[in-house]
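Next up: just one chain, as structure tokens, the form predicted alone.
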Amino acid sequence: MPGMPRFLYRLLLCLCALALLSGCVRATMAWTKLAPNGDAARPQLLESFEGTPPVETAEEWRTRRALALREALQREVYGFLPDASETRVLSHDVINSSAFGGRAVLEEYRIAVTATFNGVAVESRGADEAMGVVMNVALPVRTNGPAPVILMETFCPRWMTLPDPAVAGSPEEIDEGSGIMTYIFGRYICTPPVEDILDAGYAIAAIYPGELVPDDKKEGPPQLRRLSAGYEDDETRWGAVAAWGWAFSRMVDVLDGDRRIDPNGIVAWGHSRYAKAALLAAVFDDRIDAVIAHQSGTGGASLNRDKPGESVKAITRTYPHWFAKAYANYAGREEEMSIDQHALLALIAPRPVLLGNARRDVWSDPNGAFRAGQGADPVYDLLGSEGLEQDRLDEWKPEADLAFWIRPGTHGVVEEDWPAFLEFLNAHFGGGADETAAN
């Protein structure tokens, strides 16, 4: 606008965009308290549950309690996942042998995935049935051996997650660093610092989850129903978060057995709605060795009970396709749920989990996520891990198996986040960079 300072123009642009947002984030002047406040997470996960006796051993947790909690999470929050799954590789090509300044070999897979419910198998080849769901993999050239891999589902098309003109569907010019998304949600909301990640020795695998199940309350449900044709109960039919979590596992199917990938270094990464999916993926797939769940919020790591910010009512009204319909039935009646979100974290134990948060992102309830970590901590202890090692939200301990990261600012993926993510990964996987080759 003529005569308006640039910073005021950007501020006005951001405020207008925030006003148009459909509920994934809310602007607030409030700050999250750095000391945990609120009641302890309930129920206590090692106490009696649905009439069963308390859990005293790791074996009892694995063979009895974990099964009951997974069932409850599906029944009350996410909907039921398939009874069986299959992944077929339709094609696999090297599309750039010297990508990202010679740091990586960039490959492209086209896959078909099959979900089976009650004996009824349905195959999906993605948005374009002739093309298949597309997965791109950037493999670092400079490594000491098999590389740990970061699995990503992002808000933006694949050619923005791994920007290269050879990626299927990529426009001639890829706009990585501008636009309203980056103004509001941060520099790395679409494109992570790919070169930094590769230099640290990590591979990246990325899909655009909307190719499997569209993130749309009109277009998503028909695809969810089609994929679960053998499932009759519409109240507990899977929602999009469950399907996106299932998609993380289909990525693992493709990479499983690839000698270039460290089989003990498979990490699911996600922000916001895809952080919810990343957590759920690890609950049902123990091939996933760690999770980075950034600002996962309600339906993710944050507790349903006693919470500020986004309520069960708000999230299920705005995004009815994300969860089972049963979840909306608990709006205002969260105390009646048999479980809470600390069960989600506990079911990943003792594998490493990083919960990323921001002080001004009260809508995602960082305090509720921290209390969920406290509630899951006894299970980490039972399984031989020290789990959560901090008493406040701002004590950064990346070596912990249940780590909590909080920074200033709001909802998004900003410049401060990825150094913390990599510090966490290096603490647990050591990084795979070949320093000799790099020099």
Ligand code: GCU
The other form holds:
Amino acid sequence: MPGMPRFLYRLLLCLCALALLSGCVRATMAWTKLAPNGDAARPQLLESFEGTPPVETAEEWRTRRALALREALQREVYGFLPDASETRVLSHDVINSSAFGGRAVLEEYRIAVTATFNGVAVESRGADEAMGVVMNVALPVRTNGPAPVILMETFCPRWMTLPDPAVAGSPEEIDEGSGIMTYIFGRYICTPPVEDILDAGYAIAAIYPGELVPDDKKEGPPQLRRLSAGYEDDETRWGAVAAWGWAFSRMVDVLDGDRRIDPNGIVAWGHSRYAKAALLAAVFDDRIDAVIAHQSGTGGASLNRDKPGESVKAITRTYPHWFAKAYANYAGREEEMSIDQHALLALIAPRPVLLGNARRDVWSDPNGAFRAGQGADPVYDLLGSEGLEQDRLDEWKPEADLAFWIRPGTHGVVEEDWPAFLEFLNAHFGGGADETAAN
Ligand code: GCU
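Now that you have shown the form predicted alone, what about the form predicted in complex with this ligand?
First the chain shown before, then all remaining chains and molecules of the complex.
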């Protein structure tokens, strides 16, 4: 604003945003307890469930209990995913053969996705049918072999996730770090440290989920309904989180079989609402080898029962398009749910999951996410993994299959988050960087 000092302008922007983001305002007022907050009354995952006997073997888990829990999560929280899916590549181009200071080849795919519910197949090119759903992929040049890939869904347009003017829709000049989002939600909220990630040997694939299903309570539902035309029950019709989770799998469809990508190194990464989606994606797609779910909160890793922070009532009121309508019916009577969010983590076991958190992000309920990790732990054990290897929220063990990261501060993706994410990835996938070539 002309005439207004820069600091005053920023302060004003900051105040406006805080007022708008009431959830996050509340997040700054309290601190999460660093020891687990009692033993929550979450259902025991290996005990009797819906009249079936307890589970004692890995085989019983896979063939019986996992199916029932997946069904319950869809019925009570997310809505049902398609019975079958398909992805068609409409175009595939190299858009910059020497991107990010010569570190990567940058490519662009346009895809059409098909969801089949009850035999009715609907193909969509996304919210903007003319364009198709766009996926950008940065492939590191200096690697020893096929690179593990980090699949990302982010809040900001694709050209901010992978900033390059060649990305479809990008303005000539990309503002990477001075916007209000970055100011409030941290340096990496829009743009991850792409060069560091590439140097560590990881490829990045990014979509903007709003290009498939808009994050809007008016515009989202028509697209969700269109894609699920064969599905009749409105109570359990899928919400946007399920569709965004499904979108991670459509990215895998495209990259699976690409010889430049490590088929055992496919990682779904998401922050907050997209962290909810990343977790759900891995529950339904075992081609996803690991998840980094940062501040996934309610409807993500945090338990619905005994909840400080965002309640089921609050989330389903403010974001009615995110979940099945059925989830809202449990507001205030969460103890009647047959499952809780620890089932989400258990259904990813024994694959590595990193739960990222911040001490003052009580809105996302880090303590509830930790207790969900504890609840999922017996399933990791059953499947031959140590799972959670910490007793408190602040005992960071990046090599654990259920790793819990907490830092000071609030909701966002800040400077110390990505080094932690990379530590976790390196502990599990070793990166693919060719050190000799890099020097
Ligand atoms: C809101 C919402 C959270 C969500 C977050 C985000 O704060 O209440 O559930 O995780 O937005 O996506 O940033």
